[in-house]
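Take a look at this single chain in structure tokens; it is the form predicted alone.
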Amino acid sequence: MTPRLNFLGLLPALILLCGIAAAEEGSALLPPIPPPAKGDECVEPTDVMRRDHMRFLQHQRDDTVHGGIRGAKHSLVGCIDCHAQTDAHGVAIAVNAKGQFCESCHSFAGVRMDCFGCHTAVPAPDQAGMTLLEWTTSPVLAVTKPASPRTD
């Protein structure tokens, strides 16, 4: 067997080891992720959320739509409330804005994020310390609201 074939046999193992090393916290191969704006820990461990957050959101969506169950452990509102940063004026920054929590990972992974075509990407007014008028006229909210009402 030639040395080239031996190397090709080891290539998948090397890729796997590099992937494991890259998944370590603080790795230069991970996108810069802003820390949560509130709280000390998430509803699940970080590695679980990175792997399964979409499953949690889909399950919660089904519970909400079909069963009317709101405010549960894995609600999108809960994610937004904890992960939306604020600017120097205390105005909430959308989690899908450039460099923010959701956008940083989805952009890095090349995954389309369609939650915010219908859902707001900033906390509700009482969560962000804004009045309803300030919240509904916020430039950030205008970007995250659907352009027109859904008809389907």
Given for the second form:
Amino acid sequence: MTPRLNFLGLLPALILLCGIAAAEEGSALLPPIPPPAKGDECVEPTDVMRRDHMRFLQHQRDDTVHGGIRGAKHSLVGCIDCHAQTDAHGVAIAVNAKGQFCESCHSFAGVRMDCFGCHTAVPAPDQAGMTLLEWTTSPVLAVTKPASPRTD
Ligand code: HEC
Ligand code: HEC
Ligand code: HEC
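So that was the form predicted alone. Now I'd like the form predicted together with heme C, please.
Following is the full complex, with the preceding chain placed first.
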């Protein structure tokens, strides 16, 4: 048997192992996922979130865009609020920056998503008076780069 065939023979076992590992918390086979910056628990149980967060987001999006419902349980704004880390200067790091919460897992799993082309990937600073649409698409927020030191 060539080494290549040997490797292919091992694949089902590897896939099974990954599955088991994914079901366990803190497994060495999962990428390092930054801990949440805020909150004691997620909007759903953690295992449910791992599996189904994309479906919750999809529903929330439909509810908001078609139903006008905002600020609900599965809001994308909420995810970012709790899951974005801050750098040494206290500046929020985008959740889709390399190694950050959403990115770490997605690059590991080979998932590509375009949400942050429109939605900001950092939590809202106190932006009173902005509508969610203005806020989510604000160029001021969009240029907030990871680790850019605050000058004020
Ligand atoms: C072309 C721009 C665009 C893209 C790309 C986009 N969105 Fe949105 N999204 C919007 C706009 C505009 C709203 C409406 C905001 C409002 O009216 O409150 C919205 C609203 C939402 C909401 C409801 C508001 C909230 O914060 O919960 C969710 C959830 C959402 N989008 C998720 C996603 C996800 C997930 C993706 C990627 C798969 C995505 N969006 C990609 C423009 C976009
Ligand atoms: C109130 C704060 C809060 C909000 C809002 C929130 N999360 Fe969480 N999330 C957490 C906490 C805390 C954990 C870790 C729970 C644990 O360790 O069991 C977590 C865990 C997760 C996990 C599992 C991570 C892992 O290590 O496997 C995913 C995925 C996730 N959240 C995605 C989301 C998404 C997507 C949203 C928005 C729809 C969201 N979260 C909203 C606080 C939050
Ligand atoms: C524990 C790992 C993990 C974390 C953390 C995580 N994701 Fe995911 N995400 C996945 C996996 C795996 C998929 C692909 C699932 C599938 O295709 O069935 C996915 C898919 C998605 C999708 C659907 C992409 C598409 O177009 O099909 C969206 C939207 C999404 N994630 C949003 C987020 C957001 C926003 C965060 C951060 C707040 C986040 N995810 C954090 C693992 C994760």
